[in-house]
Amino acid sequence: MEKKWWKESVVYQIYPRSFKDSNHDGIGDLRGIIEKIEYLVWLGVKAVWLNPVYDSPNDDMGYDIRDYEKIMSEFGTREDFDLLLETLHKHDIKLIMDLVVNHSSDEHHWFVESRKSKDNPYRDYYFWKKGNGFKEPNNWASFFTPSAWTYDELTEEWYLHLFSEKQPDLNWDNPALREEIYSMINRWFDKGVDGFRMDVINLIAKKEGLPDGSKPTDGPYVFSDEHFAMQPKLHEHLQEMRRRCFDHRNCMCVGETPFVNTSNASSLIETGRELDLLFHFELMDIDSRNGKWDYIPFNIMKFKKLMNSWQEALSWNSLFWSNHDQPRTVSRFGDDSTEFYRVQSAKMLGVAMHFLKGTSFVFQGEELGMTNYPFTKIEELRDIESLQFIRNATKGDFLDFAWKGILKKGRDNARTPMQWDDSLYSGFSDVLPWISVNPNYSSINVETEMNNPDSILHFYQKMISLKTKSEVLIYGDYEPLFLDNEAFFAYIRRHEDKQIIVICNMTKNHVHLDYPKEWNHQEVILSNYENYDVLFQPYEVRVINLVQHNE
């Protein structure tokens, strides 16, 4: 197994708008960031992944880039983005930035001069077509609209998005725009940034001829993937990138790569070493029937299958439970029914997940416990998918449908911001901030954890330790173990001649497990209990370093 930085960190991640507030606008910046170094110090991660700070109309709060090389004005200035880069690098913390090249922001001096007239140089950045008639070119649906194209009158042409029609999505058949991107990618790197994540990097292949999509739907507009997901071309394309910006640097680049799966997944990362990581979704969808809103309970037995299966597909993997596009974990995986559910339950998954083999992505918050937000009025909401979501959902079941699911699997649930402490607005500001703090800020806190011994956050300070100092952890081999029991999540790490096993009871039921006599005689080092016995109490995981005795 090749050794590299980022197989031996822990990854925290930041959303810059809520992580803290410097200056007094109820927004959270870049100088809020350095402030709280320290905390990240404290708590052992290695590195830090910083949502996109890039210049923008905030359409989809960031990812709508107007200028890949200006830092957002309400963030800060590039001075103080040195000033960041050069604050963690000074406590041996890596960088990894958020790179969206699928699409730029139509504010973006690319697609403004794309749409000034058909011969302009610019114009092939993009995808233009004409219409069918006076009907969109395809039938493509897009992520956050009904359509996947929007009509401009002054060429007459349509311009195609697969997200918001302020998201146009870049053409990547065309080498002058690859080459702005290179460019663009390579002067970060040279200001010193240790890496990448690379937004839906595997949509930036569209099938040549853009055909309607065939599946089945009660509308006019198709969900059409299969066109525009891990088409040919993305290997051309990113192992072009891969030579000319990743190969020669001691980076990390993750892929955030919906659609993949176990059997294709290796093109990615293995084959071809394009990626380094990727996020997939499978386990996103775990929880899904008829797409993200058609909420079903989670499954355990559904969860041990699927982990089993990417421990075994990859030689690595990307570990996470959310992030900032995904609900808060222990309300959507955990139980938060409680106040000891909420902690148990928390520190449990944490285990779970972050003791697998790969490299660990800790979202902000997480390490606290924090909850999902009780939203109540559509006022309250700030993300654009909720948004669109909760209009179409006018009237009758269909709007109480809508209101379950924002609050089960809502992206506004993992942005209310960080919760520092009891004071008015969580510590984060002390004005208004730009979305509502959690009602629950004054129990669940930074500063209220820190002094209890027993929080979640402690708990994830010792978890983290043992992740990055073990070598069993990070790089020993994994076994599933009890596949077969309905409560238990269970594996055992082996490494040389050592040997961890993890074993986590998914439930809140005391449930009996037969397990080897002489593991009871063997050191618990990390639990949520103090006391051991075959019966394990809700929620309880037990890490346990299986001494081997020679005879």
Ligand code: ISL
The other form holds:
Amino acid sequence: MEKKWWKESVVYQIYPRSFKDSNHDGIGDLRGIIEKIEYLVWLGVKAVWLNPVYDSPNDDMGYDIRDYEKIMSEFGTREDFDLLLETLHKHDIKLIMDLVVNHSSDEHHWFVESRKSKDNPYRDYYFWKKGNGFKEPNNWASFFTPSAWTYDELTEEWYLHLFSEKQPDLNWDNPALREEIYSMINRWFDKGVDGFRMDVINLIAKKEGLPDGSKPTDGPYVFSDEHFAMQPKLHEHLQEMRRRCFDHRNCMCVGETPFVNTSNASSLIETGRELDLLFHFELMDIDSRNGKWDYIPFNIMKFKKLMNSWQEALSWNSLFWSNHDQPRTVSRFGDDSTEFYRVQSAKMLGVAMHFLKGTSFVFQGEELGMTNYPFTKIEELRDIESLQFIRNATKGDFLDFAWKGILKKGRDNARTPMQWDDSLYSGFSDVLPWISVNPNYSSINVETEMNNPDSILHFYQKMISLKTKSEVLIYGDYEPLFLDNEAFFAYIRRHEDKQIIVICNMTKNHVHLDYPKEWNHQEVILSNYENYDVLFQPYEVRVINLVQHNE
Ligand code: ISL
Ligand code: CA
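For comparison with the form predicted on its own, produce the structure of the form predicted together with the ligand.
The complete assembly is shown below, putting the previous chain first.
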């Protein structure tokens, strides 16, 4: 197994808008992050992934980039960025940037030009097409709006956008565009960044001719990933990008790749070595049926099967419970119904995921056991996806369904301000923040948890320290245990003559587990309880270091 820094690092994901406000405008910023670097050092993370910090009109919170080489003015200046990078590096923390090149903002100068005329040199940087009569060129649905096309009167053509109409898709068939993107990436590398998280990178190649999607649908538009995800051309683009930007550097590129499964994932990261890591969506989709809003309860057996199949499919996985697009981990997969269960289940989940084989990503606030937000009115929402959804669900049953969906799955759950202490606005800012602070901040916050050795925060610190220092937990093989057991998620990690066993009771019940007697007198290196018995306590996690006795 090839050794790499990014295999030995736990990555901490920072959503800059909600991390720390340093200049009293209610918006998190780069100087705010610099103020908190000591915290990251204490936590033991070795890399930070920043959500987009580039100039943007913020239709989709920075995922609509107006200028790839300018810092968003709300977040600070180029000097602030340089200082952040320098300070992180001084503390031995790498910096991973977000790379959003499936689409740009409609305010990017490429698009401003492209829109001007059919023979503009930038026309072909995007997808422009004549309508099909008075209708869109094809029937594709977008992630955020009903249709993936918007009509532009000036040239009487439509442009493609898989996301909002302010996020036109870039045309990767255009070689000039690809050159611009590679140069931009290389300039960031030359400044010293250590890698990229590549937004919906497996959607950049579209099927030639942009044919209609053929999935069954009730409405006029259908989600046509068969024509825009994992297309053969994708591999050509990624291989070229790797040659031009990544190959000769000691960097890490992790692709965000919806619609990827255990059979096609290895074409991206093993055979082709196009990416180092990928974020698939199979766990994120585990509790829904027809699209993300159609919630079904989390099922332990399904979870076990899924995690096991990914551990077996890839030699190296990305390990994450949540991110800025997902609800809070403990509310979703754990139990925030009582304080006791919240604490115990958050600790158990932390180990269950992060001691698997792969690179761990911890989303800000996960280490505190931050929870979903009790949204009650539309005015509290900020996310374009939730807003579009709720506005289209104007009445009756559907409105009910929409609110339930938003409470369970809405992206704003992840985006409320980081809870630093129990002062007004949770120490995130001293003025009203851009999005409300979760009302539970007075008990769930860094300061309170720092003062409590039994907190989730201290547990995460220990867990991260074990994960980043143990050869077994980093490079060791994985093997599932008790696969048919309906309460426990358990596995063993093995490296040379060392073995570590992880046992997680994923239920709130006391459950009996018959395990080999010889494990009994072994060292428990991490647990959320103090006394160990064959009867496991609610959400108990037990990590056992198996010492081999040489006869
Ligand atoms: O969050 C989602 C809907 O619930 C996903 O479908 C999401 O849109 C998809 O995973 C792509 O996410 C990424 O690209 C989007 C951006 O809105 C997300 O924040 C980003 O993570 C468009 O750039
Ligand atoms: Ca600010």
